[in-house]
Each structure stands twice: as C-alpha cells, then as structure tokens.
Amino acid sequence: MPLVCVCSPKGGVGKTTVSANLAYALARSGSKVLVIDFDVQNALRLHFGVPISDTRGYVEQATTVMDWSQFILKADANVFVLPYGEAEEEQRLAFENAISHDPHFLQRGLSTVLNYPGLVVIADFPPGPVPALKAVQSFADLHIVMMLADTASLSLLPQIENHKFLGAPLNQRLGEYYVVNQSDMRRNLSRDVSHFFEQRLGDKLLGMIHRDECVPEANASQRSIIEFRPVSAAAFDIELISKKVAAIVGVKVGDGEMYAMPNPGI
C-alpha cells in the first residue's frame, strides 16, 4: 500500500486537480486508488462526481470513530474517495488538536486503508506545513510538490531544498518529488521558470503539465481531463507522471484488480 502526499507550500497550485486526475490515470492501469482530502475546503469531491449538497466525510467523526474507511464513496470502478467533509468548527479544531497531540491518531484513524492489498493512497494537503502532512511524515512513501511556472514558486524552492517547509526533509522513504503546473511555453517568464526547474530539479521532476483550457472545463463537468479531452496536452502529461509514480512506488498494472474495496458506495 503506498502513501502518496501531494502538498505544497503555496496555494492556489492545482493540487487538488492534480491529485483527482492522477487517481484516474493510475486507476485507468488497473490499481485500485483512494483519494484522501485533508483541506477543510472540502473540494476534492466535487472531482469525482460527488454532488455539492452531499456534505458526508470523516472529520465530523473522526475523533469518535476509529476506523474511518467507513465513510469512504465509490467514484467509479477503481477510484475511491475520502472526502473531509462540512464539519462545525469544533469538529475541525478537535480534529487538528488531535493530530497535533497524538502522533498516531492519523496512522490508527486509516490503519485500515492503509494495510489495504493492492490499494494506491493519494492524499491531497492544503497549503502550508499543515498538521496533518507533518503527522504523515513518518509513514508516508512519497510526497509530490506542487509548483507553477512562475517566480513565487521559484521563490519557494530553497525552502524545501534546504528542509525549512516542514523543518525536516519530505519524506524518509523513497523521498520528495516535483510537479510543475500551467506551464506555459508562449509566455518568456514561463518558459525560462520551467526551463529552471528542469536544470535544477533534474530527476526529481516528475513532469510539467502544459497549461492547458480543457482542465477548468473538465473540472466544471466533474470529469478527469482524460476522460473530458483524452488528447490533450494536459492529459497527456500526467499519464506521463502517473507511469512515473507508478515506477516509483513499484505499483504493477493490475495490482488492485482482484480486491474489492469494503462498504463503499454514494
């Protein structure tokens, strides 16, 4: 069961479209695949179809309920999501004190799914060094940061080269790796950020994703850019870095087809 976090020190990067549509491409070679939302905008969902007044999710439960595969929906024949959830805020704060507090509380909540046979798990975090990415830190297989094609990015870079995001490297097991989003080889700042990135990121680039006007559209019709527009550029790249991922964390097409996954259903 590999952990896959995908996080970023800045918003606004495209980690939760990212996040959704990897799920699918890795999906699409035969693994079954979960999605886990740990940012209280609760917008992942809305990635797999999950209607806007369905409100259900783990955290409103979470420090009641141990084992929170329960709450898991069906998204489609091998993709599965965790939502957050609309929680009151004193669900939330009781959610985030318990992170913060017990070190194990996140590995025992998802114990389940993460001894699950066969089963890829993607977490998408909210920006920042967030509670719940510092307490996955030690369990979690590989981390994938989010950048764009431009200077606030850039900028950002030396902080998580030089361990300062989370005060220690990403990840301790097969390490941090880089996705950069809305590159834009029309446009001269663009084109030499990204130009930057690959010199300096080397094989610890995953891939750029083109910027591309059918991701929006796709997002609007709660479809993957893969299934929404197969031949876009922006589909084309990440089937591109889900293969690469997939390498990584050594997940074989096929691995998640012979398990069904327990209770889920919307």
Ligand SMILES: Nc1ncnc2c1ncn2[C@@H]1O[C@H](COP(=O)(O)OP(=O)(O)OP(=O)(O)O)[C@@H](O)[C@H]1O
The other form holds:
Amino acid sequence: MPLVCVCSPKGGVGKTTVSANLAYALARSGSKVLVIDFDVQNALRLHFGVPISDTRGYVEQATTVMDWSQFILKADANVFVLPYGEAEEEQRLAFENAISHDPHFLQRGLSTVLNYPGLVVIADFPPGPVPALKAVQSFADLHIVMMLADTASLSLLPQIENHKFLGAPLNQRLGEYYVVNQSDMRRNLSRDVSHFFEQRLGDKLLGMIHRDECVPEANASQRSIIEFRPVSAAAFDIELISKKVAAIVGVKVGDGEMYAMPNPGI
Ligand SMILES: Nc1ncnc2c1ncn2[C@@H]1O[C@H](COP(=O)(O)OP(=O)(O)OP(=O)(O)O)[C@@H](O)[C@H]1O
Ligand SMILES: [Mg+2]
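Could the form predicted together with the ligand be given as well, to go with the form predicted on its own?
Below: every chain and molecule of the assembly, starting with the one above.
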C-alpha cells in the first residue's frame, strides 16, 4: 500500500509514461515501488528495461495461481514491475471474466503486494471504463486521471466530474486527481485549454507536463525521463507531481526504508 491508479477515458494520453516515470521518481525519493500493468498492450514493462522478447506476466496464470507476486520482475534497485505478459486469447478472456464476476479476484491476487509494508503500488490501466478499473474502485487509495491539453480531453471532463465514467465516484478513499499532459504554452489552443483545466480543477490538478521531445526519446531508450534528461521540462514536471502524490498518499520523501520484496521473480 498505497495503491495509485493511473487511468483516463482517452487513449494515448500518457498513462503508461506517467505510471513508469512516477514510479522512478518515487523510488528516487526512497520509496520501494511496484508498477502493475492492466493493459493487454503489455507496454509498461518496456519502460523498465525488460526486453521485448520477454513475454512473462501474471495474466496467463492469474486464474490458477492465487498470489501473483511470484510474477514480479525486478527493474531497478527500488523498482519492481508486474507485467501483463503475452497471454493467449483464452487466458485473457478468463482473466477478464474473473474480474467481472468475482468482486474479490483482483484484491486476492494482489493481496501480498497490497499488504506489503511501505510498498507504493502504481497501476496502469487501458483507456476507458474497463472492468479492472471498476474492480479496484473499492480499495484503490488514489486515482490519477490523465488528460491532454486539447479540446477532446476537455470534452470528457464532465464525464469524470459527474461520475458518468464508471457510474460512481472513481475513488472512495483519497479521491481523484488530474494530470494534464503535453501542455505547450507556445500554441494558443493548448495554452487556453491548460488555463481552463487550471481554473476548473484547482487543487485537484496535480500538475501539467510539458510536451517535450525527450519523453518519447527516454521511452525509446527504456529509461526514465529524469535519468535520460534530468534538466528537461518534463523531468521537472514529473518530479513535482511525484512530490504531490507522495504528500497525498502519505509517503515519506527522502528517507525511505529499504525492504526486500518476497519472490522478486528474477
Ligand atoms: N509530455 C510528453 N511529451 C511528448 N510526448 C509524450 C509526452 N507524454 C507522452 N508522450 C508520448 O505519447 C505517446 C503515448 O504515451 P503513452 O503510451 O504513455 O500513453 P497511454 O495513455 O498509456 O496510451 P494507451 O492509451 O495506448 O495505453 C508515446 O509515444 C509517448 O512517448
Ligand atoms: Mg498505456
């Protein structure tokens, strides 16, 4: 604990990028962090140096193995990843079916990691109101909703605010917060939309991330933005957002104690 969920009604808005870089930033501050991939694209692991040929993951055995912590891979000194893996269609459908029909399925599979002292868990979701997002609603500590600084994202904001996205408030504990990504103050529309988000969301806006070429470059090199280009605007933005997340979930910054994960996979 805590469990932080990164989600959005929209695809391609930076959910996976932010999940990964938030994990790196929190780990740099001394926390032990686990990232979980709920997306069949299985792309989150690529941010942590896992080779593309490494198809391991938890989904293929999720309905037969009770404790999914054995599928965790160690990515860095303080960073662990639970990849979705390359499951067969049948296994994926069994996983989704279990999520939809057994309200305790996810919590049971993740109970070791969710109860691990001091571990920060970050979950990356596919776009939209997917069953996994509904299933974590009752026990997630915080939701981060990713938006782009564009009108398409803006038009989806009422869905979240009016609880139409999942049919209920996204988060029942610390609430939902927002990150506006790919903000570009040189472009009129992006600047106007960013200002609108700022005014409308107030304290619920964790921060904005500049559109920055070093983001896809860092992703391509399988490194964090902070390590790849520490003086970039995006690295600065992510660092700031990670500090706010740490404060909201009550994670101490700078004096994290080192724990050993059980069964760290590799
Ligand atoms: N701040 C940024 N500046 C420039 N490019 C960015 C930024 N954030 C993300 N990107 C790029 O945008 C693309 C989409 O990012 P990402 O895959 O993280 O989005 P996603 O929301 O997880 O997508 P999906 O819905 O497919 O899961 C990637 O190519 C990424 O490198
Ligand atoms: Mg993604």
